[in-house]
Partner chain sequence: MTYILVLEQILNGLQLGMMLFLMAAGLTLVFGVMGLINLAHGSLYMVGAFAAAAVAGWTGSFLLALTASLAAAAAAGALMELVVIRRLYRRDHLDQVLATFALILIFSEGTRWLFGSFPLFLDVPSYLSGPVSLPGGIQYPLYRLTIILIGLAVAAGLFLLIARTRIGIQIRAGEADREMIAALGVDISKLYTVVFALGAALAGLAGALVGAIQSVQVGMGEPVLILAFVVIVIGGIGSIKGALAGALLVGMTDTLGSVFLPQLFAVFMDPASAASAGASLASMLIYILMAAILLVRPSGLYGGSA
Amino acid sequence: MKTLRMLAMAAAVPALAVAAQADTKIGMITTLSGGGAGLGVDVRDGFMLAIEQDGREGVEVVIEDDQRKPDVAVQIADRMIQSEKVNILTGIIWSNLAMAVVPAATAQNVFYLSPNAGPSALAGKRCHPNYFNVAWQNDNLHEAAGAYANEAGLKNSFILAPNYPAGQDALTGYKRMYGGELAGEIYTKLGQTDYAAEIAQIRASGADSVYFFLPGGMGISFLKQYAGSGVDLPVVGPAFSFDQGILQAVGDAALGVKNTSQWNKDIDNEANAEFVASFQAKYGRLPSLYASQGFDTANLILSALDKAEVSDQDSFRAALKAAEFASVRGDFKFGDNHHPIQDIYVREVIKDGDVFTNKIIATGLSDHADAYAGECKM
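Taking the sequence provided, give its structure as one chain in the form predicted in complex with its partner chain.
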């Protein structure tokens, strides 16, 4: 049907179609259906909020649902590049989907701006001039947690993550900064929902703290079961398990937990205050980490468009690299491998009225770059 309509339009009003064509076409591929849809919806809403607030003509955004399937994402990317002739792609949430789409997209002379995933390969050996990561390299938040553990005087951590590349990167990232002993190191099954066995091992290990990376539903399950187990060692995690969308489902079990993030809604700057207020006004919920990343991604693109046409690839790339936009995180700049150099904060989960949310209690790492930049030859 869609095709038919497109053909009909092209046949009936060819002149109009050309005249109305956008100068800049942005393709957003993100997860809008199935279990992981919450993250994609937030990225999309944050991104579109910035586009609407800007309101300029000549920028068109095409949004498609990847269903969290790599092959679907690749096919949508092919279509957006080949048929719809997009200049810029963005939106992918998951590292495995990004690994499938990004190398092919950048090889076809399209810009890709990542609003969430930051696999190590794309920061190191496979970096590309047209690839920019606006969120973080995957290891960053874990490194900050390791640094925080040192500062908090934790000396014997028990660490766990799912047995897949992002999980292995997470524990590697934590260990990179953490200076103490390890009471235990466990890889759980991807998608596991019961952590009784792991919690029993934590109890028996003599650890003084727990670090875990369990994104999505896995983290909710772990925290609830941990709270009910009577083990009361301090828990540290990355922001993914303490995000605004998830916290309400964890409830009291998350109170007081420290987590690391490059953004929080109480970061004190004008852009952030305005973002939090307008996001709440428009969508009726508090923005999440993912929404902030979508918002920043859109504003970065708009700031580059102020300086250069997207068709002039070299100037546009330089404008992106300069990153002269008001990030809701405050200071933001790109390293040579086009990944952020930024502060990463330590947050604590609090209850504000009826709503569970985070407040910043410390800075984990300042002006932090990723560990793979040296491998990037560009």
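The form predicted on its own is what I need now, so please give it after the form predicted in complex with its partner chain.
This part shows the chain on its own.
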């Protein structure tokens, strides 16, 4: 299995940056092959852009491909913790992999910072002081979509998602906020690419709209097949199915679709403008939601290292919780269960020249916290 090692070094380090004097080893386990590879590549690239821009000495990042397989992710995590002696783990995209890795890692006194997966169990009863989610809790973007559906007057949605923890959280979140009826509810196979049967059910259901969560290649397959099916119902989704990398593959079929996200490239703050420009300059493409989350995760870690060494776990944990870094989302804060409290936006898919992209058209939910924080007993 291929391992990538990257060492961040700087010519000068501020004297007050205490942790920069000590070695910090970060293990990134993410998906770099197969149908979900684009998501992991974006998280990796956003993360490493922040590490390189910071440039301090003594921060090493070890990167491995989990192949979107829980058993592989567990093996990598065990090796990173026991042999590589990492201080921090990060990178996992998929919630089933997070559920396999995070509890075991935090039980071994390793910090885990999620740049993506946010399963409900880890936000609630199985929260842990060493687990921080820098992206969102899984339900959040779907809750905002349910609220938007109400505003749009949609009263009979057909909803579908893959049958794994994030998919279950997705439909739970949509239903939590959505006030209409359900014309149908389907859990599909994770990694499925043929949606003819599901589209036939949508056609026969009497629905007035479709809400789906199908990240990565699953979403590309569904949208292309849906567009060619002749079913003419409005589609709503979370950003994961309408993100920057996906849109170019889907093309005109996505135009006009409303989707929800806590980030977009047009959020008006200096950190975001610099991130978008520097990411595009380095990698030759616009950043995605996943890239923004990787970038924020790295900068959160670096901000904590300015205050404390990872070995001083109480101080480092407090520095993470303070979240004193310039997030691309603007103001950033954690709730008591170490999940963000944040605005979630409604975006519309547009075409800017030859590029399909999103623009923010409304704020779906303001200062939104997740529904599971009350179950967390930290």
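None of these values were measured; they are calculated from a predicted model. Here, rigid core means the biggest group of C-alpha atoms that superpose within 1.5 Å across both forms. Positions refer to the first chain, counted from 1.
Residue 103: Cα shift of 2 Å or greater between these two forms (core-aligned): Superposed on the core, residue 103 moves its C-alpha less than 2 Å between these two forms.
Flag for residue 285, CA shift 2 Å or larger between these two forms after aligning core: After core superposition, the displacement of the residue 285 C-alpha between these two forms stays below 2 Å, so no.
C-alpha of residue 303 off by 2 Å or more between these two forms on rigid core: No, because once the rigid core is superposed, the C-alpha of residue 303 moves less than 2 Å between these two forms.
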